[in-house]
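In C-alpha cells, one chain follows: the form predicted on its own.
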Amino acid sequence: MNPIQSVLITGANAGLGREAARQLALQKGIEIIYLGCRNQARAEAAKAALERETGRKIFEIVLMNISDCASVRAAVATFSAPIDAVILNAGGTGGQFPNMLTDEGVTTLFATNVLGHVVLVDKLLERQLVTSTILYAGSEAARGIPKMGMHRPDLAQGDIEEFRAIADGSKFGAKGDPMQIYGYAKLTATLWMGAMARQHPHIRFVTMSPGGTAGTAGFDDLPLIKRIIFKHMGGVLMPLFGMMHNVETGAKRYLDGLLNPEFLSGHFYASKTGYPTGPVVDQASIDAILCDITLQDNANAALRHFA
C-alpha cells in the first residue's frame, strides 16, 4: 500500500478534527490536508490558525455538512484527484433536535454520526477517489461505558429492520435519550465498517475511538446541563478518574490507526473494558457482536435503505 500523502478530515475546524489536521501536518510525507467543514468562516479561521501553528500551507477547505447528504454529494463532486485517506471524524449528539428526521428519513443524530459518512465513502469509492484508508471515529459507547452512564446497546434481533429502526429513531421513540442513542449509532457504524472491509479488500477500513476527550466539540450540542457536566465539569474532574484525556491524545489515536498498518482492516480499536481512556485494544476481545458478520451485513443493508 502506498504511503499516505493526502487526507480528508470531516469536522475539521474544531476539536479532534482540527487537532488531527495539526498533527498530520507535522508528519513526514503528508502533502495536502482537506478540511471538511460546514461553515466557511470557521473553516477559514481554522485554516489560518493551522498554517501559523505548523508553518505549512497544505490545507484546503472543502465545504461539507455531514448531516446533509446533498451537501456531502456536492462536496465529493468538487474532487478531481484521488485522496489517499479519509478520517470520518464529524459527529456529536445531534444538536437541539437530535430525534428530528432528515430528508432521508433518519434522525439528525444518526445523520451526523453515520449516514453522512456512509454517503461520503460510497461516493468516493464510486468515483475511485480514495486509494488507501478509511478511518471512522468509533466510540467506547458502542459497547457501553457504564461508569459514564452509557449502557451497552441492546440489540433484540440484530436484523435489518432493527438497524433501520435505530436509524429512523423508531426503536427509541420521540423522547429517546441522545446519550444512549449515540451508542447505538456508533455501534451501527462500526458494524458497517466491518462489512465494508470485506467488500473492499483493497482499502483499509479501521474504526478507532479517540476515547473520552476533554475539550472536544462533540459535547457542544448537548443540552445545557449535560454540556456543563461533560464538557466543563467533566473536563476537570473526569481526567482525574481516568475517564477523559486531552484532545492531543485523542487525535493521536487517529494518526496511529491511519498510519500504522498493525491496525487491521475491519477491526474496531478502543480502550479496555469499562474505560474510555488508556491503551487501545481490539474490541472483538470485549464484545463478540462487533465482529459478527451477520450483524455487519444487516447493518450495512439497513443503511442502503437510506443512503
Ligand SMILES: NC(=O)c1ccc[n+]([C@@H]2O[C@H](COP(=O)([O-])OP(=O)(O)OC[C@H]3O[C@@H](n4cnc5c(N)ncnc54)[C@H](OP(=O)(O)O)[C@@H]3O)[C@@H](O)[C@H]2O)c1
Second form
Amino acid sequence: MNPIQSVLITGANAGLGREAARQLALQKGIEIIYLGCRNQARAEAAKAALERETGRKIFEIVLMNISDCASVRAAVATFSAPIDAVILNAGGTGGQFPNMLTDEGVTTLFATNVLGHVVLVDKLLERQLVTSTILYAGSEAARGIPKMGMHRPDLAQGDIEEFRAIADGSKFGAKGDPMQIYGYAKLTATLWMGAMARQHPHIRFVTMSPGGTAGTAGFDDLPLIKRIIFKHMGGVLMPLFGMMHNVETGAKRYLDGLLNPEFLSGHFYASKTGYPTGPVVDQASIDAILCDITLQDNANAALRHFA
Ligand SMILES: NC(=O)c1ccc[n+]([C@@H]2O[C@H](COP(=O)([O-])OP(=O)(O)OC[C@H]3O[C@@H](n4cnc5c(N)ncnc54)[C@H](OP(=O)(O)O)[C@@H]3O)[C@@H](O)[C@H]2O)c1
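Okay, that one was the form predicted on its own. Can I see the form predicted in complex with the named molecule too?
Entire complex below, previous chain first.
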C-alpha cells in the first residue's frame, strides 16, 4: 500500500506541476492533492480541468506565491492536518525581472527556485506538517548541459559568502544571464536538499530533474532570441535529437522519485551525462560536488541568512 495519501505541489496550475497532479490523482491511495498556485483564476481553471480529466474531486487550492516568503508563511498557516509529501516544483528562469531583488534581498529567480521552497519546508517541519517525502524539481543545469549551451556552474570557493552572492545576484552582476544563473540556483537548492536529508533523517529529501521537457511555459520569459532558440526552434527540433521529452515523461520522473523508495534521501537524480532525457542516474556519479557535505552545509548556512 502506498504510504503517501496527500501531496502538496507548488506551481501546480501549469506545466510539469499540473501534469504531476493529474498522474498522482490516478494513483491508488492518493486521497488529496493540494494545488499550490499564485493566481486564483489560473488555479481554479486547473482544478476544474484536473477534475474533468481524472474524474476525481480531490484537488484543493492553496494560494501561495513562492517568490514571496510572507505569502508562503501565510499559506502554511492555513494547514491544520499534516501532508505526506511535497513536490517543490515552482521555478524557472525568473519571469520578466529575474534579477530584481525581493524583500529578503535575493533575486526573484533565486526566490522562486530556492528561497521560497526553503521557507515552505522550514515552516512545514517546524509545525510537524509533513510526514514522509519532499521532492525538489532539480535540473541537469545544476551540473551543466554543454549541448544546450549551459555551462557547468563554476564555484570558486564554495564558501558561505559565495552562496550568499549567488542568492543576492552579486556573483553575476545586474546583467547576469538568467539561463546560467538558473543553473547556480538549482545547484544551491540541490546542495540544500542534501544538507536537509542529513538533518532530518525521518523525511526523504529527493532531488529529481524532470529532464528537458517540451511544451511547458518554462522558456516563455527568456529574452527574445533565447526564447526563439529554446522554445520555438528547440521545442520542435530538440525532441527529434533526444534533447527533450514530453510533459508526461517529465512528470513521471517526479512520481518515481516520490513513490519509489529506491530513490534515496539526499541524492540527486537526473539524466546521464550529455543528455537531458532518458533514464535517470545518481548525479554524484557525474559530479562529486553534488554530494560534497561541506558544500551542502555552506549552501544551507547561506540560505539561513535570508530565510
Ligand atoms: N521544462 C523543463 O525542461 C525543465 C527541466 C528541468 C527542470 N525543470 C523545472 O521543473 C519545474 C517546472 O517547470 P515547467 O517547465 O513546468 O515550468 P512552467 O510551465 O513555466 O510552469 C511553472 C509553474 O510554476 C508556477 N510558478 C512560477 N512562479 C511561481 C511563483 N512565484 N509562485 C507560485 N507558482 C509559481 C507557474 O505558475 P503561473 O502560471 O502562475 O506562472 C506554473 O504553474 C521548474 O522548477 C523548472 O525549473 C523544468
